[in-house]
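Form predicted alone, single chain, as C-alpha cells, below.
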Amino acid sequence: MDTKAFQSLDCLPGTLREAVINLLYRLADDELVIGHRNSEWTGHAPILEADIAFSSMAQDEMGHAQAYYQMLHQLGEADPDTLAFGRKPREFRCAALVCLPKGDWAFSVLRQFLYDAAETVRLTAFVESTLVPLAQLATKLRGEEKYHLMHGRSWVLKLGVGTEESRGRMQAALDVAYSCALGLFEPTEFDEPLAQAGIAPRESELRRQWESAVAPVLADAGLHVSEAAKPVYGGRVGRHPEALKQLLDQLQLVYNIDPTAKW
C-alpha cells in the first residue's frame, strides 16, 4: 500500500484528485443538508435546552460544510456559496438519511444520533489520513462531533426507556432511519484508490465500525434493528428523495433571486 503523505491538495495526482473531490462533495453535502434539517427545530424543540442544542449543532454542521466546500474550491471547484446554493438536486452527493423531512422529535434525535455516530467514526479515521489538510481538519471537527454524539446518545436512551409512547415512536423512527443511515456508507468507484493511498478507509470498513458503535446504544434503549433492513443507496450518484428538492427550494431561494448579489 502506498502511504505517501500528501502535504497539500496541490500534491494530489490526477486519479486521486478526482477521488478526493468526490469524497469532499459527499462530506460537504451531508453536512449542509443535515445542518439545515437540524435548524428546522429552532424555536420548535420540546424544551429550551434541546432548542439551543439543535441550533448549535446546525451551525456546526454548516460550518463543517463550508470547510469542505472551501477545500473543493482549492481543488478548482466553484466557490462555497455557489456549491451550496447554485447546484440542482441531482448534483448533490448526500445520503438519503439527511434528506428526509424532520418528522417528529423522536425521528430527529434518532437520525442525529445515527448520523453523528457515523461522522465520529469517519473523522476518527481521517485524523490518520495521508492527506494532511484533511487530517488537520478532521482533528478540529472531531472535537465538536464529540458533543453532538453525546447529545444524540442521551436522547435515544432517554426516549427508548421512557414511556410506552416514546419507545414506540423511537422504534418507528429506527425502522425508517436505519436503512437510510446505511446509505451513508454507499460504496463508490473511489473507495479503492482512496484506501490504497491511505486517504480514507473503504466505506465497508467504516460501516462495520459504525454498526459496532451504535448497536450497544440501541440495545440499551430497548430498540431493535429489523433483519430486513437494507441500505438505501443512490444518494452518492445524485438519486435523492423528493424531500431534497423541497429543502433546496427553501435553502436556495434568496440566492437564486440574484446569484450575483453582494451581501
Given for the second form:
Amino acid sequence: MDTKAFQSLDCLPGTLREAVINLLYRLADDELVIGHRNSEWTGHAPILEADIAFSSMAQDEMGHAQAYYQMLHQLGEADPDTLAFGRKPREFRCAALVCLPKGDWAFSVLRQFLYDAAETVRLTAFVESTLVPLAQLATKLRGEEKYHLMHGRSWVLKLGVGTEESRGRMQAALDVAYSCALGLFEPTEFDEPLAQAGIAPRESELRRQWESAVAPVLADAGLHVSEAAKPVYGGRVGRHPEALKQLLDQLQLVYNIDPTAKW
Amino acid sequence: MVSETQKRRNRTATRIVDCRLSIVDCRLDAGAAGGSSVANRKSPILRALESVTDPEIPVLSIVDMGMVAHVRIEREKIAVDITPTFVGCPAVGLIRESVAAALAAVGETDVTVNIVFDPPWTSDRITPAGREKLREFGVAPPGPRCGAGQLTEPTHVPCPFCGSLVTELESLFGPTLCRSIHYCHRCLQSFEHFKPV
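The form predicted alone done, now the form predicted in complex with the partner chain:
Up next: the whole complex, starting with the chain shown before.
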C-alpha cells in the first residue's frame, strides 16, 4: 500500500481526523468500561491472586483509556476526565462485550480472554500504523497486554478442563460472550478510509485474525463455539445494553456531584 | 579575538544539548566537555535526576530505571522527557512533580517535564546498576533483552535471595503493575520479580 506516515495528530487532514477520533473513542471506551468491570472483582475474587490480577488489569485498562482520551484531547475533544465522567451512555462507543455485568468468575475470565485476544490483534496491527503517535502507544501497550493474555489463557484452559461444573459454567459463558465479542469488530463507515490511509486494518480483517487466535485455545479448553453465534452490533453507534447505564451511574457518581471540583 | 556576536552564537549552539540518556554518555559528556555553562550544569542536573526515586521501588532512581528518555537544555529552559514504565502507573504524576522539585533544588526553575511513549519504556532500559539494586531490594530483576513485547512466560526466575533457579511462577500480577510473584523451592519463600515488558 502506498501510504504516507502522519508524524503527529496535527498532520491529519479533515476527513481522516474524524475517522481517527471515532476510532479512538471506540478504543478508549472499551478500555474504560472493561477496566471498571474488572475493578468490580477487587475484594471479591475467588482467591487472592485472582483478586490482584483483576485489580491490576483494571488499573492497566484505565491507564490505556486515559492515554487514548489524551490523544482525543489533542485532537480537540474535551479533557480525559470530562470524556470519562461527563458523557451519557449513548455517547459511548464501546462494544456490548465490555458492558455486560461481571457475571460469575467463569464469565469474567472468559470475557477477559476474548477481549485481550482482540486487543492483542489490534495493537499488533497498530504497531505498523501510519499514524505515528498511535504506533508508538501501541508498541508500549503491547508489552503490558501480553500479561493479560497469558493470564486469561491459563484460566480458560484451567476451568475448561477442570470439573464438570467449571466446564459447564465456561461453556455457558462462551454461549453468551462469543456473539458479543464478535461485536468488537462491528464495521463502521470509517473502516475504509482508515484502512486506505494505513492507519488501522478493516474490522473484518481484525475479526479474521482474532478468530484464528482464540479458536485453538477454546478447542484445547474443550469449549465449543455455537454455529448460531451472530455478532451483537450497535455499540459503535451508541446503542448499548441497559447494563452500561448502571455501570456509568456508578462510575460517574462522584464526579457528577460537582464536575468543577478540583482534586 | 572572537566577536561578541560569534560568542553569543557559540553559546546558543552549545546550549541546545540533547544528552540522550543513554545515561553513561551523558555522564561522560558532562565530565569531558567542561567550560561552557551548559556542561557545568549537566552534572548537577544529572545528580538531581538521580535523586528522584520510583516511589514504588524507593531504592531505584528514575535514571536507574531508564525512565529518563531525553534531557534538553536550552538557555535557562530544561525539558525532561519521562517514558513511563506502565501507561497506567499511578506514580507518574508524583515522579513528574519530584523531577521538577529536584531540579528546582539545584537552581533550575524553568523546567518542563513531558510524559512520552517514544522511546517506549521496556525492561531492557533498566541499567546494570539498577538491576543490582533491585536484587538487593529483594526483587528479582528482569532478564536482559527479554523486553520489547516478547511473549515469554516468566518461569524459573532466579531467586533474589539465594540465586536458585528452582522457582515457580505463583501469580502474573503482584503488588504493583510492574511485578509478578514467584516461589523459591530452596528458600521456601515467595519473592517478587520485576516483569520483563
